[in-house]
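One chain is shown next in structure tokens, namely the form predicted on its own.
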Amino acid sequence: MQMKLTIAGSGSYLPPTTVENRDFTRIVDTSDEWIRSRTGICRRHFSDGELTVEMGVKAAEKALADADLAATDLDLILVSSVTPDYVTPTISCLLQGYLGADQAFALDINVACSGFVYGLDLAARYLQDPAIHHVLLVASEKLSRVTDFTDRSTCVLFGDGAAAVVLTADGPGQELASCLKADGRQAQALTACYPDRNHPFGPALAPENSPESSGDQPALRFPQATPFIHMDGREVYRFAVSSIEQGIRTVTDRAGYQVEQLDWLIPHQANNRILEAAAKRLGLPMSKVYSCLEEIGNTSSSSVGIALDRCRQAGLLQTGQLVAFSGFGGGLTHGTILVKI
């Protein structure tokens, strides 16, 4: 189903401490060169305790100013994000008090490193609402808060950092297509669990007590989930991959183009060699897949709007250009939607 789906501004935001490769060789057995090799990160930004919903201001902010308008102007806040800084209440409720969008109503996602693509689609569907003119879609994320620092294959990969985007049906652009997946079966190739109180008033529930993985039912507790990010990185190479190529051909089927016609792929930032496996199974030219991993690191659901907005204040976004924007993360999910910009 076509939507309308214009960008009507955008904006990002780094917090200003930058830890370059070289500084993980202080804290784990590590290289600049054996990081830039295996992911393309040299660098990357993180919090020095702002909280998670202080960087998201700040990208909105941005995106108000881009779009030339007032908070009070917004309809509905969407905000994504893996890594809140309170249970309740939510980022997008209280992103919505300090902006005073009083118009607006506020709904948190939380589909990890997706949840940027699935605002998009999320934010079309309720601009066909005519009593929506305006959505703010921040993605914001503090990674520094989940990452296990002694774990050397995991900890040189993340960042923190936000992204924000205001979207409206009043314009040229459509969202074309879209695929959202979920498979919850490959669930604990991805994990980070919240800390655990047992209440006063009888035993927690054994380990080995709980559901375990039995035909078709995959288990609900993984003996290796910790407060930090686990992750199985051959098994969540190869999900991530087949879910960009995937998502891609099923997009642009569905709106009736090829691959070869796209402008733009705008991928989640996490792994050069994700992106150059999946841009070879399309047939796609590097120069069409916009990355910023080399300066930003992975910032979960933040990094395809950080792409976003570089790519679009760098002046390479232009009304008329065919762009597909792809998530994969934990959950398993993954989501692309096709967008005319």
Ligand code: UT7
Contents of the next structure:
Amino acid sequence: MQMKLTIAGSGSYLPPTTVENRDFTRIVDTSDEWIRSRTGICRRHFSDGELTVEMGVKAAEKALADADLAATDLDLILVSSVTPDYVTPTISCLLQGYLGADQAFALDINVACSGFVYGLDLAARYLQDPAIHHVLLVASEKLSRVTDFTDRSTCVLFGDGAAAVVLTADGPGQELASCLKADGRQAQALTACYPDRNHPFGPALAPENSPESSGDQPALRFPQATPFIHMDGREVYRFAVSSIEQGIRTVTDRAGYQVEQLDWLIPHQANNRILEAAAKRLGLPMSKVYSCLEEIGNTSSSSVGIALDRCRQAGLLQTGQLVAFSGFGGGLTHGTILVKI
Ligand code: UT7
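Would you mind generating the form predicted together with oxa(dethia)-CoA (UT7) now that we have the form predicted on its own?
Every component of the complex follows; first up is the chain already shown.
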């Protein structure tokens, strides 16, 4: 289904503290060479006590200024985060209140690294309603909060940061097709959990009473899960490469285009090897795949937004171009959309 979707403004924010690959050699057994060659990451930014919502506000203010709009012009605020500051209130409500977006309702999205792409698709669908003129989509992640800094296989990958776009139906842009998918059967590949506790009247659900994974049904409890990210990197790698390929083939096919007609692929920034492998399968030159991973690391759902903002600010995106956005991650989830900008 084709839907009006124009990017009226964008912004992004990275906290000032930069951590180089070599800084990790002080805390885990790793090297700049390993991190660089296996991922493409050179440095990342970490919050110095800034909240997730505070980073989101900074990106949102830039996007509103770029769109030349006031917060009171917004009808809907969508915020994607796997690292919100509170269980309640929602991060989207906090942002709505702080910005003074009094006309907007506010909704959180949590589909891990796919969040920005899901948010673009949700925005396009809401913008079909004539009562909704402007949607603010924000992604903000403080992954340093859920990173196990004793686990070398994950701690070198992540970074903190935020991104935002103001979206409108009033413009030339169109979402031409989308392909959003979930695969909860692979949920165990990427986990982090809330700390659990029993109520004062006895165990809420004793492990022996918990649903077992049986037959066709996957487990609901993951022995490896802690409040910090645990990832089966190889499993997620395979999922990522095939998800990007499948997503791009599906959206171009649905919209009646060939893959080679794409001007840009703006993917989730997780690993340059993933991007190279997917591009090779698609026959897409790497010159059309935008990457800023080197500077930011993996910022989960913020990464597609940060990449989009960097592309716009560098003047790489022109009206009429065919741009695909692709995200993949925890859940497992993936999402790809095709936009004529
Ligand atoms: O945003 C959410 C989505 N996440 C992703 O997309 C991540 C997807 N996965 C990946 O990007 C890659 O799987 C990783 C970058 C996480 C790992 O790369 P890999 O090439 O799959 O490495 P591996 O896990 O197969 O490990 C290879 C070796 C192992 O040593 P042995 O068993 O071969 O002796 C690891 O112990 O590299 C070792 N290793 C490290 N060595 C130095 C793992 N982490 C490190 C490290 N420094 N930081």
